[in-house]
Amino acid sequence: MATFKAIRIDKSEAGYQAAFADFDDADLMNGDVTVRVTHSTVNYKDGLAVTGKSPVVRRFPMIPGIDFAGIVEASTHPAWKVGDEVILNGWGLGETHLGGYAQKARVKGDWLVPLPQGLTCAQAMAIGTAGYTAMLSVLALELHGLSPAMGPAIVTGAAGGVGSIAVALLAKAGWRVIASTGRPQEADWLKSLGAAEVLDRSELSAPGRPLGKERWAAGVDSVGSHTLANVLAQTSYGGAVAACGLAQGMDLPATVAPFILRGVSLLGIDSVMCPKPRRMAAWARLASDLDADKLASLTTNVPFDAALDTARSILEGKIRGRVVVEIG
């Protein structure tokens, strides 16, 4: 029986614990594809899961990690054969189904996406759920009919995983990007990704007016709370904001004014249960539109044994861009 390393989360009277442990094949959950995991990544949600600061994990014990990339070891699913390179984002991975912080995973083949041509497994995890969510946000804005000719686009939480890739993607698509961040020291780096202007997050994070000056036509928000309310209040007539995160909070202390006086739209972005055709479209665009050099510039690689500390650090705002965890 094959033994492999994984991070195990337990919850008991002794408290919430996350630590490395030995697993074997019998510990894996039901699925028709077994994958040798080569890479994972660290998202904000992974930090919440590892620390227990939010009820992300809904089954114990749990292997965290909402992403992985790797190579198929065994399959009874007709779409996959041994040796295929695959990606998995969401579908309850690391929440209700044993996740990607392990050297092996068994999952449903319908959850998997083929590694796009031109990307390595490491690059796919440099993108990860954060980058995939950023692309879903950009696609939603495009589907809504917005274009760079209508005005600038704002990205909140711009130095984080979703934000940094959203900046690069929107700039590549021709938008004038305004990057909002609480880390002014990252201004030059954000401009290297394509931001035309860097805004201190304090301009958006406090309670604001129901309507403000029209400043942007589109937005990608990973912050929520007062930040999202202020972004909406300053979105121009007919514009839209894609909401995909809650770093400041789950609340939305806004009014209906932007919606009924300016026709602003709020577009909800879910990456976990997103249908496969939309996933495939997002990954195809990521493979073609995301500059490999810019992706490398916003990526840090860490060994598997550093995953726990890195997941904790992301909640403290200490992580810039994306982190690839080298599992294999």
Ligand code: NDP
Contents of the next structure:
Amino acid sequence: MATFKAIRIDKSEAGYQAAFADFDDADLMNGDVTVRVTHSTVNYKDGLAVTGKSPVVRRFPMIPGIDFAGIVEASTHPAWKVGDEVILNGWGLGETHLGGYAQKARVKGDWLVPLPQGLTCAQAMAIGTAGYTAMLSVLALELHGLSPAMGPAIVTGAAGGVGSIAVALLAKAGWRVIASTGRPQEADWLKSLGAAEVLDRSELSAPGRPLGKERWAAGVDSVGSHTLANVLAQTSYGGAVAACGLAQGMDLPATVAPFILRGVSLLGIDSVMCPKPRRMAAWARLASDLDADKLASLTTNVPFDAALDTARSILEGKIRGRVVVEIG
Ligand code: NDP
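Now show me the form predicted in complex with this ligand; what you just gave was the form predicted alone.
Below is the entire complex, every chain and molecule, led by the chain shown above.
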């Protein structure tokens, strides 16, 4: 295949444009592994990239798509051979390096992670960057020494990609999970994933007090802004919150009160530059802990042709759970 299909983002005087285009192998960037992409996904950041609402893309033209799964087609990297099934999350994919919304990708072999045993490429992308970030968040809470015996865990943005997988993972690890959502119609589904309680997100999204009643010991927050400030203010003594997202906003209008009066910790989660050993640990745990039926219940599959429209609609908070883009 000399040419292949991809989504191409251009920025010119005519504006910011994302559309399907034919690419040639020669257009691919430097890398020691070429992968036939079988699946990608729609993450919140992909929505920001294809609409240009945030400066996610830092090279033009760009192929968006911050993650993919696929099969090695050519390799000069010692770790990879033709036919290996691989995953890639982050490392600038879809931002500074041509990304996953393409039938082919050429990348650095050091960025790749082997498809964990027990997962298919489609399942790995149902998890995708959102689910892998949820896992990094849970691992961070555990590394901090928190356990379900200390009290409940809250998940914000629970009906979204990061949130829904965080609900399932925390429940599996034994936590009593409080799922905060603006979609009450998804309450039964969130309970089927493992939530013990569903909270209306409006309880957390407006400006609140510096400290409130201690309601949870741990949190996974994909929302930021007032929501994160309120989650911190209601975290119990010695608890911690993993902050991984900004769906409400990038600001954090909080006080230091939870930190200095309750010893609460704020744990930062970055999936893009996360070192490889932690990535491998996260993927191994996802393969062992995430129930396949729950994963299926939170996944929608769309054809490659629908990727652009789906990426646009994720910014409106309309996507439930995760979306897999079938590329191959
Ligand atoms: P989704 O759109 O799938 O989920 C976000 C959820 O946040 C929505 O489903 C909604 O949940 C909630 N939400 C949306 N808008 C608002 C609002 N204005 N106020 C309060 N809640 C809101 O996105 P993802 O799960 O893919 O990503 C979530 C966040 O995590 C994004 O900000 C993304 O950039 C970030 N992220 C960060 C990573 C990292 O490396 N740190 C990696 C991956 C994602 P509900 O309907 O239940 O209320």
